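Starting off, we have a lone chain in the form predicted on its own, written out as structure tokens.
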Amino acid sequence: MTEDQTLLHDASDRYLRDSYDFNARRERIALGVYTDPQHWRAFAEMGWLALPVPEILDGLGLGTRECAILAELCGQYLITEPLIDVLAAVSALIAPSPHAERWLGHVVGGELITVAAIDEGAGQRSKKPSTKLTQVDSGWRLTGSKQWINAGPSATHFIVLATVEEGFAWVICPRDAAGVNCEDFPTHDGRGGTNCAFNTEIEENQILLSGEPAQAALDAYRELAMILSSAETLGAANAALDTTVEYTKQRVQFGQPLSSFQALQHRMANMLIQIELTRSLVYAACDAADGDTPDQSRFARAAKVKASSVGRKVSQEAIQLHGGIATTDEYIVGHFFKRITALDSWVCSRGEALKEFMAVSG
């Protein structure tokens, strides 16, 4: 990492290590509270939400690598706040909009929490949304529904993918707007989800992008989401390994710590090797995206496939090496597995990424 990236990592790690308590996280989730306003204000004050915003729009103008540093820490500390969701939406959907100045200041300041709403049902995702944006006498109207909105209970605004005559459109819509009906539900990774039905009036400045720019934004959003979900998976897998290594040093069996058994050493060494291979690929995907290279689409999908596969394998190994304690809600290692499992299907699943990788590599 560069000196600036190291400073970003160290400062962010220090805040989360000192302020983000696992047991307090569990208590919040049990009450159905997925975002702590105090943490979100701190994220804004530290400039995290401004990372991908261009300097011309009063942001920090940093790249995918810096966002991935935060995403990796999100996985390490099991952050329930929708940080990677907002970073991806800000970078790919709001910043390129002609109405960016209307919205960015409020998002970067922490007043608005914007997450993308693209899923409508199994296999429908972003390919052919039935949600429509139509012009009416009074202006515009958004109609349709979205399902499984990740981190939906934390959102103040949804950025909805809809169809218009010229193709796709991205529409920013307040959660509490008239004609928006939402139903929240708990998710196994502790972030919550939402199903929403829309039949609401839309103003011109709520239409972020339409036509070809909207399609380009969708492609950019998906690729950034692949990279950031891979980075968060990497952080969670690495933390699961660290927790396992520490546990095997303390757990005594047959008069010796588990870490002294060669077979277990080999398993943990293999976990580390796979994590480091994943790290290299995730960083390569970040560099390709920041360099706008011809291989950036291929690297983003390769990182998603590798991180999902390794994350699942490492977290399962971690649970096995812990034994029964890993299956309890009070112990952290099982929560890494749950978050990694949820990340596997966020925006683009491992299976989708593999098919697309083969297509762009052919």
Given for the second form:
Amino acid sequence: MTEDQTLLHDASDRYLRDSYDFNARRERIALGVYTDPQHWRAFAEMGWLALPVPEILDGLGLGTRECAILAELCGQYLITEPLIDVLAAVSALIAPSPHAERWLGHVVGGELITVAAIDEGAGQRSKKPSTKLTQVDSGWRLTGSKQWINAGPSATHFIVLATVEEGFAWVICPRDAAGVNCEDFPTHDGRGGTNCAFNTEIEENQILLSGEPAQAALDAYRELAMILSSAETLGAANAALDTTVEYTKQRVQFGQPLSSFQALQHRMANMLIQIELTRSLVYAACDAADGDTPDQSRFARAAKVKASSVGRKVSQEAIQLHGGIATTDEYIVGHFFKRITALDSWVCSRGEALKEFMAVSG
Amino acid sequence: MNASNPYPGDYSAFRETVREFLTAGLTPELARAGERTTSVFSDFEAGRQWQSILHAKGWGAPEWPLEYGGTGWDIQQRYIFLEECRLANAPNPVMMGVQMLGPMLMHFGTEAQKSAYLPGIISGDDVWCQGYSEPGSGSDLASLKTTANRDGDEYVVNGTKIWTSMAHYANWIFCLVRTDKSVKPQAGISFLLIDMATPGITVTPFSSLDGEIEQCQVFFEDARVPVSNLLGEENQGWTVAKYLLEFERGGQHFTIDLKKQLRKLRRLIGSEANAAAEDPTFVYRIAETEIDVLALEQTELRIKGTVAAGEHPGALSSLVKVSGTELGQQCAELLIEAAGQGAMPWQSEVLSPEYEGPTAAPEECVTTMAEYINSRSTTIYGGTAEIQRGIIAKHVLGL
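Structure of the form predicted in complex with its partner chain, please, following the form predicted on its own?
Every chain and every other molecule in the complex is listed next, the one we just looked at coming first.
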């Protein structure tokens, strides 16, 4: 890490350690509050939401590596607020839009929370969305429905992927607009989800991108989402390992700490080995993206595949090595496991990433 | 820690120099010996010849300090040199002298010892083998029982060493021997340099699973060794041996060879109608392995970055040893699956660099089975994968 990156990490880590309490999180989720307004305001004030926004648009102009630092912390502290979602949307969908100035200030200021809406149900991801943006007399109309929008309940606005005549369009749409019917539901990762039906009028400045630039934005969004979800998985897996190491040192059975048993030591060593290998690949994917190198697509997919496999395995092992306590809701380890599982299929699954890795590797 | 290459500078001229040297110096026979290498050891004579060519060029021991005949290259140049040698199929000289004993001699040796032994090591004229393991002392090395009892100006050595690679070619052996039985095991060990021609030493080579002879057992029966052949102080042998681990802190580079294996695999399944190529599950496994190799490569780069910043990579080295060797086994396994029955013909003479005759196995499969067999030992020698995991558990996780 550079000196600036270390500063960003340390300051962010300090804030989350001091104020992001696991028990408060549980109570809040039980009430259906997935984004704590105070936290979101703090994120905005600390400049987190402006991180990937170019300086010319009044942002900090920082890169994927810096976003990944935050993503790792999101995993470590089990942040339920849609931070990586908004970072990816801001960077790939809003900042490149000709209407960026209309929206960006409100998003990085924390007043609007924008979450991308892509999925339309099982098996639909790789196809053309059936949600359509069509021209009508009065302007534009968005029709169709989106399903399983992770962190949807936290969103004030959805950025909807729709089909238009010339391909795709990204349309920003308030969840409380007339003709938008949302149904929220709780999710296992504590962020909530939303199904949403659209039959609503759209103004010109809500169409963020259309045609070729929209396709490019989809690619960029997916690639950034792969890297950030890998980084969040890395942070969560690392925290799951740390928790496991601490617990096995304390827990006494057969008259000695669990950590003294070689069978368990080697399993924890394996967890560490795999986490460090993943870390190397995630950081390399960030560097490739920030360096705009020809390898960036390949690295993003490699990181996603590796992080998904390792995250899954490490979080399963964390539960097993704890024993019964890890199967309770009060204990933190199972929550790393659940969040990692959700991240696995968010935007791009491990299987999709693997197939794409093969395609870009030639 | 930054994962990007810590040496972004322009090394293309250096790389070109190395390539030119390899084009000129690496004869087709030597390259063939390199290509037909199925373990860490190449054909002995080819390796020896290559060491003398390297030495003549002044590149006999790139890792050593300049004053002892090193090259003065930085870590990236050393990496490029290694990479180019591997890609060009240069054979591996027997490494126990340059890579293992050399650093220990430089650190612990007397001036007389350094001038007596270092020149023969770097020129390849002396061939050293390593006498550490014993039949009853493998992973628990400190339990070793070969004794050296002081008698005037000599030690009288009795006992036996096993897994002594290349002892049948070696004219010297460096040994860990017990000089004090009354203290805790590690504290009673000394490090001795022993001439293999010493009366009382016999060598029994034995075949490995692939039918080749690399391993030996060495027996000592009242072998008399001058006290001046002690490296370090008496009973300091454990410290001397452990120092080598420190010296290796530049990190090991497994990915060069792993990428070579993957390229071979691609060639193999790309040739004719290979059954494995038609199997989508096999193709996915290759892609997953490629991703693991990419992750290891980036980890090796991280270690280089740490070393370049003057820090100690610590147990990341154990991590690389475990992953590098296990990934090598994974690649060997993919290769054996892709080769199928084509890898089964057993024809030892094919491995000889001079062999020009027909091969029972397809050309691209002649080494596949031997490589697969020998890959099993990579997680056993040099500290088993279990020992490495123990190190990680203790020194990184604090268990």
